[in-house]
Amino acid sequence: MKALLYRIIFLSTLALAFDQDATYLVLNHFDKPLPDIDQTLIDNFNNSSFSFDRSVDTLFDDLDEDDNPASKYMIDIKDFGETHRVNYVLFNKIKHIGDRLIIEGMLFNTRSGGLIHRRKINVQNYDNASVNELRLWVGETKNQIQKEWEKERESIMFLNPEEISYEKTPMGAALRSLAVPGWGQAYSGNSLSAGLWAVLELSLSLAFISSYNNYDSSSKSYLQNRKLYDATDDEKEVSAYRSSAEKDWNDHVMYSKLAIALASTTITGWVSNSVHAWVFGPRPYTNIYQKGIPQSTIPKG
């Protein structure tokens, strides 16, 4: 399990729509250490006073499971306000998942314990992304965002998203499922639905083939019994061939209707499987980023 880094940071001033003399307790919860993050915050927000403490190690651990964190942590937030003599609590969480960063921030009022603002973004892990996104969030809260921070994020965005060719697309998933049921879902990483669609279509197809074979056999048997019926004058054979022919006729009608119904269901399911693959197929992230550009190439000012 990755070690979690928790920091408590006291901010003495905050602009926005609050009192200029308000104090802020900032909690940073990172799944990877950010080197020199303390000094970075001090350097970028030099009009604020910071102090650091490592006494918090469990707060907000199950944040992802909370639909309403404001009510759950209301008492804790009020306690922080009384203990640390602050007006607001600013919480930051950074989680790395593959080449993505899940960054969440929350601003609480310690007097009421209520949640004032919540922010959650999913971005590609570009150069210096964790530090820059933290600066942007704290800067937004303090109404002190510097242009170079915005340019640092903008520098890794594609200027012409329409020219991007994606490795996986919804249409690619739909065409694959149209060829082989479940293939499009597997292509999109949905193994459970891929298996269900594959089993469903395989079962329907086998049932249709079985019904068609029974229909074909009963049809041929009916023609054979009718031919034998017409060719004999023996009363017992006439009765036997007639009974067999009548049974074959009824069977051929039943299996014909069943085969038609199963064929319709199979085709409908096949098309639905392709539509499902397209609807739930892979799609790009809302914010599309290219590989991080070295900071030395980013224009300043």
Second form
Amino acid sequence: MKALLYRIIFLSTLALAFDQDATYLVLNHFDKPLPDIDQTLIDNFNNSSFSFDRSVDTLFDDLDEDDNPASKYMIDIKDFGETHRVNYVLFNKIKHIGDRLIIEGMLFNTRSGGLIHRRKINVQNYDNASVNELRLWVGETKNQIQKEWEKERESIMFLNPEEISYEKTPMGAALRSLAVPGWGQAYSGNSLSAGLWAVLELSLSLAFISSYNNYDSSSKSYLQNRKLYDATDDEKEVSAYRSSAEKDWNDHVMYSKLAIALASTTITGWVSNSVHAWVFGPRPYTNIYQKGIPQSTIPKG
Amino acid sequence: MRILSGVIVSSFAVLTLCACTIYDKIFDNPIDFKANEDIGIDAPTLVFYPKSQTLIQTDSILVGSFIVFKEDSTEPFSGLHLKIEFPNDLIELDTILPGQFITDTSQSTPLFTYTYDDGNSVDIYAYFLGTTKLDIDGTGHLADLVFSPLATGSDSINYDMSECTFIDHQDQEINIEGIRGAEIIIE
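Switching from the form predicted on its own: structure of the form predicted together with its partner chain?
Time for the whole complex; same chain goes first.
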């Protein structure tokens, strides 16, 4: 109930903020061309007037780095307002990273120069939906959302994100790496890391096995030489067997220490590999933003 | 795969535990002057080999008598007298044979004799009387003593150090610094 009240107040404020004769300067920055997008906005919001400018390039890229992003470009926005004689500046940015679509929208008031509304969408496999998302974004700022736009979004988007069961999880990666070093990293799609862990653990394991074999052979040799040493009454043989047995004894102590150190390192590395797989395991790319819940990045207008 | 992993980790643990075993560094052959020094007996030393033996009543007991020198400080000797004491209630003397150290010198055969009066000790004498070989030096086998068991039990054979003598070809006595006995167990 409280959430509904906040929503009503929020939308009412927006509605008051954008009167029917509002004029907009639209700055579109898309990494792939969207044919007829300008005309789409004009056609869908015919009670507003839009002008378009693609000359502004790098502005707004570093907004998040500023302590006070809402007022960072106050002077520039006011200049835009005076130059283009508009009430608002609407900045839209679309970027594709692999199969991921990132849409960012910002609305500035040219009278104050401040950022009054902001939206970020970061989704995967959301093809052919950029135009609809832009319509929804502008419609939301003007409180003019049409049902078919929402239905189009609902037909694509998963509406219950809390019910999403992830095919790959950090725990799955950790358990796989605990089973076979590097498997969890490979499962997370990090082939380089997987290879490095596998090679490291394999090398340590081989070094341990080699040390153990040396320990085992020197132990057996020590026992054999000591037996021969005890069994002879020939002075020269006694001396020779003793020398051999002493060398074997020193070797078996050294290889024992080495084998224990390598075993400890291998086990520690194995567990670290599993922890690494968990820490860098597959997780959602970003949070899932639900419509209607204000985000902390949205400045109060 | 997890079973395989468990097997691998368990194998690691078992091998690591095995690798923790450090054997005791024990060298105690009476012929080894270093082993004798480790237990506080200096060379030259009169010893028996083996230092201990366990037998049954029907067995013969063969005990070798040895002189052990440090390898870098041997002294040549030409004559010796050994007085060996043994428990005559447990074993009886059967045979005494000269050791290889004395007899394998093909150039001269020493005088080797012993006196035994049915008591608990035997005196052994050996002398080099030749002109081509006056003496021998180093660690070596002096005599073999063969005993027969009389009863079951355990006791030891020992040298009487005060009576044992080694001399060089100029009749100068060579000091014996220590002795080691031998243990006999008859079951």
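Just so we're on the same page, rigid core means the largest C-alpha set that superposes within 1.5 Å between forms. On a predicted model such as this, the values are computed, not experimentally measured, just so you know. Residue numbers count along the first chain shown, from 1.
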query	finding
Exceeds or equals 2 Å, Cα of D38 between these two forms, core fit	yes
Rigid core fit then R226 CA moved by 2 Å or more between these two forms	no
Cα displacement of H29 between these two forms reaching 2 Å, rigid core superposed	yes
Cα shift between these two forms at G81, which is computed once both forms share a superposed rigid core (Å)	9.6
